[in-house]
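One chain comes next, on its own, written as C-alpha cells: the form predicted on its own.
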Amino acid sequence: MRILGIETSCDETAASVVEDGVKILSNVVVSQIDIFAEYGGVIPEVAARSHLEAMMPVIDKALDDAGCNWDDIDAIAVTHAPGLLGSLLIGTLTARTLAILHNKPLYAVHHLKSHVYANWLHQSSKGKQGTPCHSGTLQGRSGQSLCPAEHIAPCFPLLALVVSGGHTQILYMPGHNQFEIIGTTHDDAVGECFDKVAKILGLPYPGGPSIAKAAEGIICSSDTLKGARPSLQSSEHIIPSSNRYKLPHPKVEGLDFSFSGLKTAVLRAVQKEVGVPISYPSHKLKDLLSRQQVCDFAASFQKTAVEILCEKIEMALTKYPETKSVVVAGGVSANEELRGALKDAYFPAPSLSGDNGAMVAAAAYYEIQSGANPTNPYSLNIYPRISIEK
C-alpha cells in the first residue's frame, strides 16, 4: 500500500510517499527556518503564505521522486491537528482537494502520532551508544529487559517520549494506534525551553541545534551572533564544562514535567554570573558573556534538560514494568546527548526527527491496519489544539 503523506503543521512544507508504513519512496521537505531565523521564531501568517507557495511543487516532487503517478497512490494522509491554524488549513485543504479530484481515501492524522511512527520507518535506527544518563541505563527494572537490538521495529507494550518545541509527553501504547498520556508538561515544552535559553545566550533560532553546537564549543560566526561581542566570534578552541553551572531539577510529582522553572534558573544564573540585577533586560545579557561562558551555560543546560527527561522515563519504566520498548519522537529526539543517554531506546533517523511527510504516511498506514475509516474530504476540520487521546 502506497500512501502520500502531507505535513504542514508549523513551518515545514513536506510530502512523502511511503510503502506499507515502513519503506520511504520519497521524502521532500521545504523548511522555513531561514525565513524565521531573522525573527527568532515562527510568524504564523508568514508560515501559511510560504506553505501556499510551496505545497503543490513539493507534492509533485514527492510523486516524481517516488516514480509514482496518481494511479499508484492508494491513499492520502494529512496532518489535521495540532499546529498553527493557517498552516494546517493549507495542508488539509490541499489534501481534501486532491482526494476528491483523484478519488482517493483520505486519512486525517494527529501530529504527535506521526512523530511516534517515524520510529517504524526503514531509516530509523537504535539509539546511539554513549554515556548513560545519570540515573543509569534503561535496564534492570525488576529483572526485565527491553526487546533486543535485533528487533527492527519497537515491541508492544511501549513507552513513547515525545519531545519537541510544542510538546513534552510520555505516552503508553499497548498496541498500534492506542495512546494513553501518562505524563505531560505543566508549562513550557522542552524544545521551547531550548529556544528560550538560546535566546538568552545570544544563540540563533532554532535553539535546539544551537545549544547542542555551543555545548561542543561551536558558536563562532558573525552571522549567527549578530550584535555579540568580538570575543564570541573568535575561532579559539573552547572545551565546554557541563558541570560549571548547577541548575535545578523542577520538583513535579508523578510523570509530569515543568521546564519554565529551568529556563528561569538559567536566566538568573546568567544574571548572577555577569553581575547584573534581575531587572536587567534579558536580551542584553549576551553582550556581557564570554565565549567560554556561553558554551558552559549551553552544556550545563543541555545536560540538566536531558537528565530530567531520563529521570521521568526511569520512573515510567518502574510504573509500567511490562514495557518492551521505549521510543523517542519529535524534534528534540535529534539531540545527540539525549540519544547517548537513552541508549536502549529507539530513535528515528535524525532526518526524520523533525516534521516530514513520511511519518504522516506511516501513522496513517497503521491507523488503516487498526481498522480506522477514511475521513470525509468534504467535512474534514482542523484542530490547532487537541489531545492525542481524542
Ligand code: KG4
Contents of the next structure:
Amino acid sequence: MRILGIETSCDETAASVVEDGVKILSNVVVSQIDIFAEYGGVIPEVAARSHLEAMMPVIDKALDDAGCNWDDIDAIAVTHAPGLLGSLLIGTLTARTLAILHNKPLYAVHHLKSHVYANWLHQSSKGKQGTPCHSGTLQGRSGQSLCPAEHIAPCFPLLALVVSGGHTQILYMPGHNQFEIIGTTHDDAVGECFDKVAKILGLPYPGGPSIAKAAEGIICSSDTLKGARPSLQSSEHIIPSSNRYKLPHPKVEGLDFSFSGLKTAVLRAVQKEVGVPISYPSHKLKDLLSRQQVCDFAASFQKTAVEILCEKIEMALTKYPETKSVVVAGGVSANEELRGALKDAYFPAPSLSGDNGAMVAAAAYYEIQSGANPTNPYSLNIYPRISIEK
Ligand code: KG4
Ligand code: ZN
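Next up, can you give the form predicted in complex with this ligand of this protein, since the form predicted on its own came first?
Full complex below, order starting with the chain above.
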C-alpha cells in the first residue's frame, strides 16, 4: 500500500510516498529555517504563506522522486493537529482537494503520533532493511531488559519519549495506535528550552542544532550567523566543559517535566558570570560572553537537559516494568548526546527526527491496519491544540 504523507504543521513543507508504512520511496522537505533565522523564531503568518508557495511543487517532487503517478497512490495522509493554525490549514486544504480530485481515501493524523511512527520507517529511502539506531542496554531500576537490538521494529508495550519544539511527553503504548500520556511538561517543551537558551547565548535559530554544535566547540560562522559579533568569529579551537556551570534539575513530581526553570537558571547563571544585575536586558547578554563561555554554557545546558529526560525515562521504566521498547520521537531526538545517553532506545534516522511527510504516511498506515476509516474530505477540520489521547 502506497500512501502520500503531507506535513505542514509548523515551518516545514513536506511530502513523501511510503510503501506499507516502512519503505520510503521519496521524502521531500522544504524548510523555512533560513527565513526564520532572520527573525529568531517562527512567524505563523509568514509560515502559512511559505507553505502555500511550496506545497504543490513539494508534492509533485515527492511523486516524481518515488516514480509514481496518482494511479500508484492508494491513500493520502495529512497532519490535522496540533500545530500552527494557518500552517495546518494549507496542508489539510491541499490534501482534501487532492483526495476529492483523485478520488483517494484521506486520513487525518495527529502530529505527535507521526513523530512516534518515524521509528517504524526503514532508514534507507532505497528500501534497504536498516534497523533503527540503537545499541547497548537501557534498563529501568527494576532491571528489565528491553527488546533486543535485532528486532527491526519496536516491541509493545513501549514507552515513547516525545521531545519536540512544542511538546515533551512520555507516552505508554500497549499496542499500535493506543496512547496514554503518563508524563507531560508543566510549562515549556524541551525543544523550546533549547531555542530560548540559544537566544540568550546569541546562537542562531533553531536553537537545538546550534546548542549541540556549540557544545562541541563549534559556533556557526559569520556566513550562517549573519552579523555575528566579532568575539564569536575567531577560529580559535575550543574544548567546551559541560561541568563548568552547575544547573539545577527541576523538582517535578512523578513523570512530569518542567523546563522553564532550567531556562531561567541559565539566564541567571549568565548574568552572574558576566556580572550584571537581573534587570539587565537579556538580548544584550550575548555581547558580554566569550566563545569559551558560550560553548561551556551550551555544553552544561545540553548535559542537564539530557540528564532530566533520562531520569524520567528511567522512572517510567520502573513504573512500567513490562515495557519492551523505548522509542524517542520529535525534533530533539536528533540530539547526539541524547542518542548516546539512551543507548538501547529506538531513534528515527536523524533526517527523520524533524518534521517530514514520511512519518505521517507511516502513522496513517498503522491506523489503517488497526481498522481506521478514512475521513470525509469535504469536512475535515484542524485542531491546533488537541491532545494525542483524544
Ligand atoms: O519536531 P520538531 O521538528 O517540530 C515540532 O513538532 O515542534 O522539533 C523542533 C525542535 C526545535 O525546538 C529544535 O530546536 C529542536 O527540535 N532540535 C534539536 C535538535 N535538532 C532540532 N534539539 C536538540 N538537539 C538537536 N540536534
Ligand atoms: Zn514536529
